[in-house]
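Read the single chain below, which is given as structure tokens and is the form predicted on its own.
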Amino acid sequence: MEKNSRISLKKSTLFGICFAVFLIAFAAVPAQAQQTTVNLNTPELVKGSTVYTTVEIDNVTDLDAGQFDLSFNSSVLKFLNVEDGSIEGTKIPLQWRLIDAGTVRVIFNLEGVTGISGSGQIARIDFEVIGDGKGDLLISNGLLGNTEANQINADWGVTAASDVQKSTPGFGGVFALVSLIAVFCMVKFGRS
């Protein structure tokens, strides 16, 4: 009867443990924050044609400063302009300057906001195609600071109509992982 017990005790405190750590997998999921991307949209380059490329933004929190370069193949698209964004209905005003005939640096500083959260578009930046061939664009030197001067880190991408989209893992590995644990869980058991 002894031995009983004591099997019996091992298989709940295995129990416990298997549920225990099912428990603290699943509540760390919705803890995960989502990642805050920033990709580069644009449209078919029809030479003649005036085409706007945005940069957009997703899943940012307390969002207050930032800088990004846009450079792009001079022979084929000759820069226009770049206009303010919006990320929730709150306008980003914009400062920008030609780095070099192929660079636009662009940078904000959203003075007495105490924080942009949510998703939204950056900036919209105009161009004239004037040639054919790629228009080579890409963002570098990208930042984003928050309301505590703390780099927000993020995904720079690009996105084009040429470009395959990026996956990232999320809650099917998390959901590997438990799956994995709780049928090792049920092996033990089925042993003892």
Contents of the next structure:
Amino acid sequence: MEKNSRISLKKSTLFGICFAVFLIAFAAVPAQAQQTTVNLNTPELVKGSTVYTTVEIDNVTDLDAGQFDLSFNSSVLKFLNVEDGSIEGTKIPLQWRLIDAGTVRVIFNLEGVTGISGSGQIARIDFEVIGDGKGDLLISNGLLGNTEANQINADWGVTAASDVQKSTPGFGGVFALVSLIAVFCMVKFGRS
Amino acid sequence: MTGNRFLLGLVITVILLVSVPSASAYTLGVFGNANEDETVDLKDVEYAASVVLGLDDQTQLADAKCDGEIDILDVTQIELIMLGKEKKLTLLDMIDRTVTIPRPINRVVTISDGLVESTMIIFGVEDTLVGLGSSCVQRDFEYSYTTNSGEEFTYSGGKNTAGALCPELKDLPLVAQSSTGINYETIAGLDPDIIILISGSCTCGCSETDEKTMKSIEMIESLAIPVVVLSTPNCCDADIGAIYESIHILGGVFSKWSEAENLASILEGEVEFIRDRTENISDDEKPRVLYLNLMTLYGGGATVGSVTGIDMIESIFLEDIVNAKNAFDGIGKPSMSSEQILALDPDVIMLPTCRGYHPAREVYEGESLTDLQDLKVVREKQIYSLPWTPCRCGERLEFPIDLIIEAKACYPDIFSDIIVSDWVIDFYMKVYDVDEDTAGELRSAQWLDWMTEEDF
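Now that you have shown the form predicted on its own, what about the form predicted in complex with the partner chain?
Full assembly next; the chain just shown is listed first.
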């Protein structure tokens, strides 16, 4: 009798822990949604072709201005042009300059100081693939400013490799795995 | 040989063109004035963006956020400054101090003889004034004299134009007066967001030469109140640009950029109008003008008053802008007797108001000035009273009126198309954006109605 009670208590505790993990996993979703991220997306490089590298932005609020440097391997990629982006239908007017053979500096400043919120594309940078090897595309000195001339905290760490890209589980993958384990545990401990 | 002469002439011309300073060659010391010109505008946005891209040289003032970095955030800050939406503004005041002022500004104390107050009235921010540093802005003045025939004349209703335009200034507490020090307890009690102080006013002497002024600034700042120091031309190597710079800085302080630009342009335009008409007058055509600062209550003693030397701001403006000659080639403001003044034998006499108001007729017929009545200028009626400007330690917005009176008095033919009494009305209407009746009241407050009576 006492043994059964102990087992039942153990199961209930484990069920509770699994349920808590499940709740925490869900609670983390909205917090993750607030983070502004900037991604550099580059298609596979094929020698002799033109590649369109895009700088994507997600979950930004009151964006007014920004700047970044995009460096590249100039023996593999030949810089062609920078095209204006668009966020939620608002054009992002860009100015750019090649500050050295392998770096283009891009800045933008939206008209007025009303700002824009949402997700979209900041810029498209076009290259011609002229050689073999790695493109070494990398964003640095990234800075986003809001309508009060304050820095917007953004995750600029996502830089797509321009050679062979290895897939790694992102937040979504981890979230799905944790949730699956939690549900599995809840079902198992709930039955027994 | 001819070619060499041509080249030499060209070189000299270029050197002269480069070396003649522009009347408005100054940099507005606001962090955000990226291209370091006279104002903050779209050109600064473009310049700062260009600096971020590495296309233009970095400037100190391009760092609009004053955080030691010039980046895209500075571009937004400049836009905010232009729109008056910035959270704070950092500027270099006219004695090169970096001052950060808060936003919004709701409570202002001034230590000025009228320049700041008048400008604030034009900007429409006079209701933020909570304390003044000069009783001359508030007072009504009266002056009387007796003629040779025993007739008494009284001039009343003389006012500082700021006081005339805004009678409510009378009710504001005084934190200082020209004859007393600054009352720091009164300042603290008023809890101002900012103090605007004019170095070279009657309350605070030029900061470069008056240690007390610098100590006063330090004391006020120890109360955690930002102090913006402006300066008068007499403290700035007689540079008339100091007036325009003061106006532009006030425009920045109150986010009235276009109003400041407009006001400075009006004043600059009047100065250039006079300069353009007189610039080609040769030395032998220039009349000799004496600034005679008559004593307030002259009772027939040895000293009639003082005269203004060539190093004084009035004289510099006279010689540089009106292009006339000071009859007294000494320096300072030495006292003089009637005999000394007779010996100077000027062609024109100007009566400034730094020692009280004096109408020309006081010299022509005043019973205490009979000794001066042998002067050629008395016989030729070439004496002119300047606008009533109480506590005139520094220039006010009305300084072009002095210049046009001097110009017309010295060169009546060149300015024959100018009726100064009407010109003054137009001036007030333009500068203060007032109607003709109010402009007339201002002319009366400056005791200039003699111009109408004398068809001047």
